[in-house]
Structures are given as C-alpha cells and as structure tokens.
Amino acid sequence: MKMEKAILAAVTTQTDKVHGSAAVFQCETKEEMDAVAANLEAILDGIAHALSDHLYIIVKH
C-alpha cells in the first residue's frame, strides 16, 4: 500500500485549535515549532506548511 495525500502531523503552540487523527506536537514557542516541523519534514519525508503563526501541518503529497 502507498500513501499518496495524507496529512502526517500537526505541529502547534496551541492544542485546544488541533483536532484528528494526526500526532500533535505540541511547542512552548514559536521557535521550538519551526525547529519540530522542519525535524518532522525531514524524518517523515513530508511538507512543512504553516497555517498560522501557531500551526504547521506535515503533508505527504
């Protein structure tokens, strides 16, 4: 089985705004989220996008 489109993670500041079945990593600052999502990018060979200044999805495209 290949995944294709997936929405791998979620990386946030803010919990109380995430909801799913993706692991959330949750960040003390905006820095640690930026630091998390391009670590989770690398690792899960997927695409950091910022939806705002507290939330980055990690795709699988």
The other form holds:
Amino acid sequence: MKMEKAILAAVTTQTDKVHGSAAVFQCETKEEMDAVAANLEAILDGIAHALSDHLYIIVKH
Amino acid sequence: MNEYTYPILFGIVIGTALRVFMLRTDYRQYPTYLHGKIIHLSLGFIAAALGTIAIPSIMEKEFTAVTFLTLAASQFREVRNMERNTLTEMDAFELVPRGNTYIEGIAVAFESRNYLVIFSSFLVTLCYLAVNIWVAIAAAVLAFVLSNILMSGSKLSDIVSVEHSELSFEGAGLYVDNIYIMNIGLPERQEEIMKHGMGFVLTPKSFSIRSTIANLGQRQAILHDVSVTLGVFRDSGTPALVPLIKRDLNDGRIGVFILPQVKDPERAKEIISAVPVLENAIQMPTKKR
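Can you now output the form predicted in complex with its partner chain? The one shown was the form predicted on its own.
Below: every chain and molecule of the assembly, starting with the one above.
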C-alpha cells in the first residue's frame, strides 16, 4: 500500500494539545523530542515537521 | 549493379552517418552503452534505407512502394514507446527522478531524429538521381547543418536569469530568498541543509515564460540535471533531504533548493542555465495565432 500525505506520528512535550488516531509520543524535554523525532523520521521514511516548539508531526509525503 | 546502386548506397550512407551524428551521449545518460547505441544506429540505418528507396521506386513507377513509408512511421512511433517505457521503468530507481515530461521530451527527440534521417536520405538520393553527385553532396551538407539546428532546442538561460541565493530558516520554514520551500522540524536536519544546501532564484524574462517554468515537469528536469551532474546529498529513506523547487505566487519567480555533493555555486548556475527547455512545458499565453 502506498500512503501519501498522512500524519504517521506526533511527538510532543504537551500531550494535551494532541488528540486523535495518530500515535502520540510524549517527551519530557525538547532534546528528547528531537531524538525521538529523528528516530521516527528514519524508521517511518517520513519528514519531521515542526508545528511549534513543543510539537513535531511525522508526515509521509 | 544498375543505375540506382550508387544513389541508393549514397543515400543510405548519408542517412546512417546523420544518425551517428545525432546520437549524443552526455549527462542525460541515455543511450549510454553499446546496446542502446546499436538499437538506435540500426533503426537509423533502416530509416535511411526507407527514405532512399522511395525515389527509385517512384522513378520505376512503383508507386505502391511509397506506402512503405507509412510502415516506417508506425515503426518509429514504436521507438518512442520503447524509449518512454525504458526511461519510465528506470526513473523509479533514480534518487531524483527525471519526471514524465522530460522522458516524453527524450522519446519525442528519438522519434523525430529518425524522421530527419528519412527526409535527408530522401533528399540526397533525389538530388543524386535528378541532378548529379555534387548536388547530392551539397544537399547532404545542408542536411547536416539543418539537423544540427533542428536538434538543438533552447536552454533555460534563454528564458530566465539565474541567481545564487542564500538559504535561510525562519523557525522551521526553509526559505530561498523569500520563497518558502518546506518545513524542516529537526535542528539536526536544518544544520545538514545549511551545510550542504544551495539556493537559486530563477527570474522569468517575460510574461509567457512564467507558465513554462511553473510546469512541474520542467522543474523536475532542473532538479534531475543538477543532481546528476553535481551528485545529490541524500539516500532512499531520507525524504527530508529531497531537493525541491517552489514558486513565488506573486511574481512567478522560481526558488530552487538543491543538496549537491559538490557545493560549487558557479558550476550549479551553469548547469541550471544549460537545462533544456522541455517542448512539452512551453506555453505561449500571449500568442493569439
């Protein structure tokens, strides 16, 4: 199956801001968030986009 | 041996030589190797033979023989299909694909070169039989010159001015000049992009050109050509490192963001300037008739 333009995961330090069906990864610090997002980017073949300082989404293009 | 032997031989030799002349191997990578070349040279030989024998057939009042030319036309359309299929198949494995518009352009070029061979052989044989060998030689020279002119399309530098421009980040947004390219979240990725990336701005020289360079196929061709010649800083599974071209909606300028392995702005500028303007991308909104 070829997926296009889908939010694969959200990585955040503010869980109350994210809801829905995508996997949400809660992190304690910005550094942890960066590391998790970098790993997810590589694993999921997606791009980590920053929506704010506290929220990354991993998107498949 | 009869009176047609030498004119036919002459026509075939000139036609085949013309195909050899028009068979270029360059950064466009096709046809690169012996087999690809043999296919095109053989077809060129057949095209030359078909063009040549039309004249003696007419002189012998064998008019039906000319219908062979229609057979040739369908054969060479097949050449176009063959090129299109091969290149499309290969395109899936390129780090920066050519895009369908570019492929179609290459396929059209291969087909039309065979027709140029047919016309040239037709012409030189006609001159040989109707006048003499010297006129035929002159016609052959003319055919080579004309083919050279017809073969070369325009380059990007004819229609746009290319300027090097620094990349910048505003938050997570990557910009070339003031043209937004994409959102890059990770600081690590941003550093890589600032280290390896280069930006260029293409300004159209006239109104009609805006839609030509806005064509997605034309834009993909630019990215492909730069990536082939300068290398590309990416691998499969790194979608954040894809070179991109985005458009300034206000004035039609194009922002090019590339990630070459060799960071040489001057060379990159030359390459972008030399990208062919794709026939299928050309639009003439201001031309009424």
